[in-house]
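Read the single chain below, which is given as structure tokens and is the form predicted alone.
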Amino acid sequence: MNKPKFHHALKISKDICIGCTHCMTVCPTEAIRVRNGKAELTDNRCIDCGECFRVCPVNAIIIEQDDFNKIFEYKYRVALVPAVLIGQFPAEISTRQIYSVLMELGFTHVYEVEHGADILSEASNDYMQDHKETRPLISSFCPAIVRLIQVKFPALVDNIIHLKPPLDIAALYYKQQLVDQGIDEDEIGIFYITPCAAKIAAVKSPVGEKQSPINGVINMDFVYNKVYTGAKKISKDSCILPGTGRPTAESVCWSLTNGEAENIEGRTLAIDGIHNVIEFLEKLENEELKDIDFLELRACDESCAGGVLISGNRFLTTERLKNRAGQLKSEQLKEQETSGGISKYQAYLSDHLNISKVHPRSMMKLDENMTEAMKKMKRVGEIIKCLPDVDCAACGSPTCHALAEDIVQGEADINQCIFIQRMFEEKGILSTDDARGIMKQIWGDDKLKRNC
């Protein structure tokens, strides 16, 4: 396949990796193999969900971010802040303090991403009405889910709503309102503080868009530590809050599980956790589920509150955001911004809200040529019958089925199966030295040299 590869924020440091298979066994799309004692990533399978990052015992998997100093390439530096950043801080640290520290770090403007949710909520319900023939429609909010559907459930790509997420809406709005103030667009830098790797990948190579309106991405764990340290030194009364207004009670919880679904009309379901989502999509693909209008699918447990770059506890973060939403609702606060509310730009944003068709990138496709693909599929079935079906991963592939596919694609050999090796040794087809050499290619020399 000659399709361009996805950008990936997840990187594997070969110098640190010990080839333990933790990452390989949890990967939901079987994007990782072990070769020569090190984990290797298959680009077109990886969806940047970050499950490998969570389980790596030696921190060999890293999430790349833009150099923070990149913000100073712009005269006007906007920090797009998701609500989950604020939700990580204890009650004694106010939103005013958080914003003030961000400005001390170098940003000239701070704006909460969730402001864009109010525009999206209305647009999503209109979209639902205009596309009644397609059910269920699937949220485009989580980029890891969009990529999951592309590579693992390609038959469902047309169910994805073709609307930008709140992040892009907020970026478009803030840049445009600065331009309307007479600021040169080239002097404006929009930077997103991300809770996950998938959003980095979405900014660098967006699906359904030619280019993201965001200029850079900064990892949330990096920012959290700096803000937490700085906020404790600032008095709540002395800090300066930039004129950004406040998001609505509904939008504050948009990035949490069920936060989006609650704002969509019809029968909606919210499912979080990548493996839960896969199980549900398999049922959907098999037409076991009916009469569902909308699906809010999120890769992380507790949605963005459980992002891999979140420093705080996801359950406490969720509780704090719900409390914040309750406070906003009880005070009946209206959005009032010194630079003009986002609602004033509704017409402009509506004209730029749609994304283009999302195309499938099936990882199951063994060949672009249908005839060749059928031949390879038949060969995979024949090989699987010879394998033990124990999914031990000793071959360097996550499952026996994955090994069979790797063999057909010329990326592995059936002798890599340790059970086949033993059988071949007993029959004299394979020598002990040959078997050792095969295992060395998979697991590296160090593991085979260890003394008991």
The other form holds:
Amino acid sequence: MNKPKFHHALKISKDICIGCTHCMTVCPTEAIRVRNGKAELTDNRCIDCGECFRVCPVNAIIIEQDDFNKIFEYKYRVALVPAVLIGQFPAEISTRQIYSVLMELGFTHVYEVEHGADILSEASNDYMQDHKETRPLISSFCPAIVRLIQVKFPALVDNIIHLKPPLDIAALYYKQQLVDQGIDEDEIGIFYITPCAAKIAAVKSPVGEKQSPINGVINMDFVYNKVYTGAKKISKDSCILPGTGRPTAESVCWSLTNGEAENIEGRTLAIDGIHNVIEFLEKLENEELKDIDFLELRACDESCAGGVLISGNRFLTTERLKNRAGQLKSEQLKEQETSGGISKYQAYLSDHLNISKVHPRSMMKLDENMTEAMKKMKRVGEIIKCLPDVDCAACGSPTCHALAEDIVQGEADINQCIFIQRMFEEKGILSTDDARGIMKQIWGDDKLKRNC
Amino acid sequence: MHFEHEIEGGNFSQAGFASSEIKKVLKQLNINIKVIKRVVVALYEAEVNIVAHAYHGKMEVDVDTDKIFMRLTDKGPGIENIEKAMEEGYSTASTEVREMGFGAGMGLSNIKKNTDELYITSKVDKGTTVEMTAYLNRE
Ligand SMILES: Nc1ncnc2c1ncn2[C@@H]1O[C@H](COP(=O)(O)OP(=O)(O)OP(=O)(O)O)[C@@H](O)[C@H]1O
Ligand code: SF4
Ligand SMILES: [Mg+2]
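Next block, the form predicted in complex with the partner chain, ref. the form predicted alone:
Then the entire complex follows, led off by the chain already shown.
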């Protein structure tokens, strides 16, 4: 059997990486090790949450996007824009100006992702009714959370709602709308302006879907800079109107904390920040928490306003989107103004809303075979007793416990622990030269050659 | 493999800790997730019962390739009428315990539902022993 490949948008640039421990110690799934002076990522543990990207002191972690020129492979080039893009800019830069800059960059259509949320809100409530036996149901919105549950909380995979997130719904809708205008599907390229690495991973290797309806992704920080410089040159009168109607007040806030939970009936909770989510899921897995109907879980603090590719301040972004929602509400837009025609596609979209079962792929197990796993666990227990419980990461693993597991899995040696090295040197088992050699293998040459 | 955890009566902030530790172990041993779920629910209820009703206790878990055996023993008031205690909705929990969100009288029946075998022995004013078994490879 071929091992499944997981596409990760996060890549470590070996040329830039200085081999420190920042990313390794912050990774919520212990997916990073340091070897030969560089950080290395374990593919099947990484959930693309981007915590490493945030802490890297030298920007060695890269979020791989599609080449912008890829959009020109298509005659009809659709930019799918999430509301948080607009929320980052100060009030002086209007939504229209932002859209205009995107058109100048080469897109032929600009649509807001959030239109998809209106369809989803109703569908989610129906889904809740149809699946009363499963509680709480967990939103499928944040791809980092879906992956977190797959690798770390396998017992909870069946709690994930089998519905597509607004992004996929919006993409399906706009594509179909253009096809209905007589446009050849192959000529349509749908590009998502992403606030995070997780959404890229979701587009490139979707969970519960064979293929994503999105053709490419462009990082939001790239677009942010273009808009910032471009918007001022465009006068407010000459710029383009959004292609579809305006989103509803509810949908504009969908990607913010509570934006989703507020639209779901019953007892709902919204939790943001990956470590908060992990703490909560631990309790949920033990069934310590009862009578919750729905959970909105987001990897980033302040949800997508805090996405790793968001350049603006997350609190101000949230504020601006809430103001925009307030504005939309007070204008009391008529149905056709807000729906952008999506309601006409309700039946079509409802048929395409479901994703298939989400499969667990636990990274916790020590071995497929239980007898082997028990042997390994015993060895981990013995090794742990020798290790100093300092979690200094000088061995190249994030904690003493992680080193013990790495040793048992054949991926590390007990000599990598600097405390063990000292003890072995004292006992004459290890020479200073050998110890030096081991440290070089972990940290590379130059860290042992500093002038002092 | 044998695992042991102490449980302190009355310390609600730590309730669930021992069950969580066992859960981690079971995940590492690649035990069927459905079995893990059942075992952890049963352990958690039994652990909370010690915290809520007894003074001090111990959780022992033996994992084998065909079954998981769990024993929770405590020093405490004991259970006078075990049959009655097993009934859904029966609870002697104090107001304080109820305020913490426990005391619906569902714990023991929940344990029964989630395990394959359950034996409870108890001596009033001495303590209680809850023994539970879950068989693997039956899912
Ligand atoms: N370890 C124990 N020591 C003493 N009494 C116990 C113990 N475990 C259970 N009991 C008695 O059995 C009763 C029923 O227990 P059960 O776990 O079913 O409900 P509960 O603990 O009262 O409420 P819940 O478990 O729903 O929070 C308890 O109220 C208590 O009187
Ligand atoms: S909260 Fe939003 S921005 Fe952050 S990882 Fe999830 S989907 Fe991406
Ligand atoms: Mg109880």
